[in-house]
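As C-alpha cells, one chain now follows by itself in the form predicted on its own.
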Amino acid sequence: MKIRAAVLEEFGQPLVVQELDLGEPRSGEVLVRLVACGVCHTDLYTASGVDPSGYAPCVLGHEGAGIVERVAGDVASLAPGDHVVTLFAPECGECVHCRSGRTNRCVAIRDQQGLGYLPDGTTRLSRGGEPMRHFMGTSTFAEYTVMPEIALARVSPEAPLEGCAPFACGLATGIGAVLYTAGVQPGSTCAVFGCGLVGLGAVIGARLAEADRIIAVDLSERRLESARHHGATDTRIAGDDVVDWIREETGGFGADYTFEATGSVHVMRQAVEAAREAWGLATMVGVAGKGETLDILPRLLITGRRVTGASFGGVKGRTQVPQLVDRWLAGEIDVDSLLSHRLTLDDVNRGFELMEAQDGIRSVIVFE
C-alpha cells in the first residue's frame, strides 16, 4: 500500500515527507493506523546525526498511537479495531530477561530492531523498490506502520488516542522511573532535574507514588510552573548553587530519590550529590551525549548513595503502559495539560524547531 511518510534522508537535514510503499504484515506482526504521534527528543537526536547507533535514509518516529487494521494469521492478542499504543521496548514475555521478572529490556527482537530490520531481517517499508529501513522497530512519523505484535500495547478505546502517544516514550519513562525503577515509597522526598514531558512524568510518578515532599529543577520558570500543576511541592530555578539548596532543604542529608532528566552529564552529577547519604537513590533517565561520560567521586557511594539507570522507566510495555492509561482515564494524570502543539505530518520539522526552543512540553502529529 502506498502511505505518506516523513523521512530521514540524511543527518542534520530537514526531514522530507514523501510517499512510500508499506507491505502487508507477515508472521506475528500488525497493521496499524495511526492517529497521533509525539514528537520526541529522541528523534531529533537521531535526525542529527549526533546519535552513534543512527543511520539513513529510515522513516523516524516511535511514540505512536493508533488503531490495528489488520493482523498475521497467528497474531493471538490483537484483533482489527483495538487501539493500542506503539512500544519501542516490547516484552514478549518469554525471553530470559522478560522471565526473570527483574527488567523490562526484553532481549527478543533487539538486534534485528537495532539494525532497522523486522525481526525477520527484512523491512516492510520501501522506496522505488528499494528497502527503507525502520526507526526503533516502530517508523510512526507515518500513515500506517507494521510492528510486531509483541511491540504493541492494546489499550482501552475509551482513551483518546492524541493523549495515549506520549505513554509510547516520554510520559510513561518519566512515570515508571519513579513507580517502577526507582520503587519510591509513600512519604519519601524526591528531587527531578529537568521538566521537560519526562521530568514531568517523574513528577506526576511521585505524587502517584505518595512521596511527602517533590521538589522540581529547571531552567524555565514556566516549566517549574507546570511541575507545580502536577504535584511538586517546591520549585528552585537550576544552577550550580541547587545541590547546596536541596541538602539544605533537607536537613543536610539531600531528597531520598533524585531523577535526572536532561541528558546533561553535569545534571546527573547534581542528581547524584543531591541524593541522600546513607540510601539515597539517582536515578538516569536523560540520554547523553556521544562520548560523554559521569564522573562520580567514589566517597558518595561509599557512604551509601546508589546510581542506577531507567530505559523506558523500567516500563513493561504490553503489561503496564494500559495500566498507567487506566489511571489517566480515571483522573490521576492530567495527560491534556502536556499537550502542546497540534501538528500536522507535513510540519513534523517544526515539531523540532519547536523542541530546540523549549517551546512547551509534547507536540503531537495528529494524523487525518
Ligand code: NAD
The other form holds:
Amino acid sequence: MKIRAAVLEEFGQPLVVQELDLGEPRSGEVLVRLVACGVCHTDLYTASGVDPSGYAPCVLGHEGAGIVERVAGDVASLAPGDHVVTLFAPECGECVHCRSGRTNRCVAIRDQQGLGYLPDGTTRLSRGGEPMRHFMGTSTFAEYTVMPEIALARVSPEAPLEGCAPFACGLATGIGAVLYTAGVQPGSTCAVFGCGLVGLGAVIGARLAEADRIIAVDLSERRLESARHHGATDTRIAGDDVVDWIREETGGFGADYTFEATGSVHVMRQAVEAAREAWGLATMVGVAGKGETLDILPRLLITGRRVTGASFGGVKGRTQVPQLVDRWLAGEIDVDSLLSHRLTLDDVNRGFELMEAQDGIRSVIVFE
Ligand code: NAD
Ligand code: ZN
Ligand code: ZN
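Go ahead and give the structure of the form predicted in complex with the ligand, now that the form predicted on its own is out.
All chains and molecules follow, beginning with the one already shown.
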C-alpha cells in the first residue's frame, strides 16, 4: 500500500514527508494505522547525525499509538481494531532475559532491529522498489507501519490515543524508572534532576509510589511549576549548590532515591552525589553524548550508594504499558497537561524546533 511518511534523507537536514510503499505484514507481524506519535529526543538525536548507530534514509518516529488494521495469519494476541502503543523495547516473554523476570532487555529481535530490519531481516518499507530501513523497530512518523506482534502493547480502547503516545517512550520511561527500576518505597525521599517529559514522569512515578518528599530540580521555573503540578513537594533551580542543598534538606544525608533525566554527565554526577549515604540509589535515565563518561568518587560507593540505569525505565512493554494507561484512566496521572502542541505529519520538523526551543513538554503528531 501507499503511505505518507517522514523520511530522514540526510543527517542534519529537515525530514522530508513523502509517499512510500509499505508491504503486507508477514509471519508474526501486524499492520498498524497510526493515530498519534510524540516527537522525542531520540528522533532528533538520530536526525542530527550524532547518534553513532544512526543510518539514512529511514523513517523516524517511535512514540506511536494507533489501531491494528491487519494481522498475519499466525498472530494470536492482537486483532484488527485493537488499540496499541508501539514498543521500541519489545517483550517476547520467551528469551533468556524475558524469562528471568528481572529486566525489560528482551533480546528476541534486537540485532535485526538495531540494523533497521524486521525480525526476518527484510524491510516492509520501500521506495521505487528500493528497500528502506525501519527505525527502532517502529518508524511511526508514518500513516501506517508494520511491526512485530511482540513490539505492540494492547491498551484500553477507552484511552484517547493522543494521550497514549507518550506512554510509548518518554512518560513511561520516567514512571518506570521509579516504579520498576528503582522500586521506590513508600515514605521515602526522591530527587529528580530535569523536568522534561521523562523527569516529570519520574515525579509522577514517585507520587504513585507514595514517596514522602519529591524534590525536583531544573533550570527552568516553568518546568518546576509543572513538577509541582504533578506532585513535587520541593523544587529548586539547578546550580552547583544543588547537591549541598539536597543534603541539608535531608538531615545531612541525601535522598533515598535520585533520578537523572537531562542527559548531562555533570548532572549525572550530581545525582550520584545527592544520593543518601548507606543506601541511596541513583538511577540514570538521560542519554549522554557520544563518548562521554560519568565520574564517580569510589568512596561514594564504598559508603553505600548504588548506581543503576534503565532503558525505557525498565518497563516491560506488553505487560506494564497497559497497566500505566489504566492508571491514567483511573485519574492517577494527568496526561493532558503534558501534551503541549498538536501537529500534522507535514509539521514534523516544527516538532523538532519546538523541542529545541523547549517550547512545551511534548509535541504530538496527530494523523487525520
Ligand atoms: P527535555 O529536554 O524535555 O528535558 C530535559 C530537562 O532537563 C529540561 O527541562 C532542562 O531544563 C533540564 N536541565 C538541563 N540542564 C539541567 C541541569 N543542569 N540540572 C537540572 N535540569 C537540567 O528531555 P526529556 O524528553 O525529558 O528527556 C530527558 C533525557 O532522557 C534525554 O537525555 C533523553 O534522551 C533521555 N531519554 C531516555 C530514555 C531511556 O530509555 N533511557 C527514553 C527517553 C528519553
Ligand atoms: Zn523516545
Ligand atoms: Zn524477550
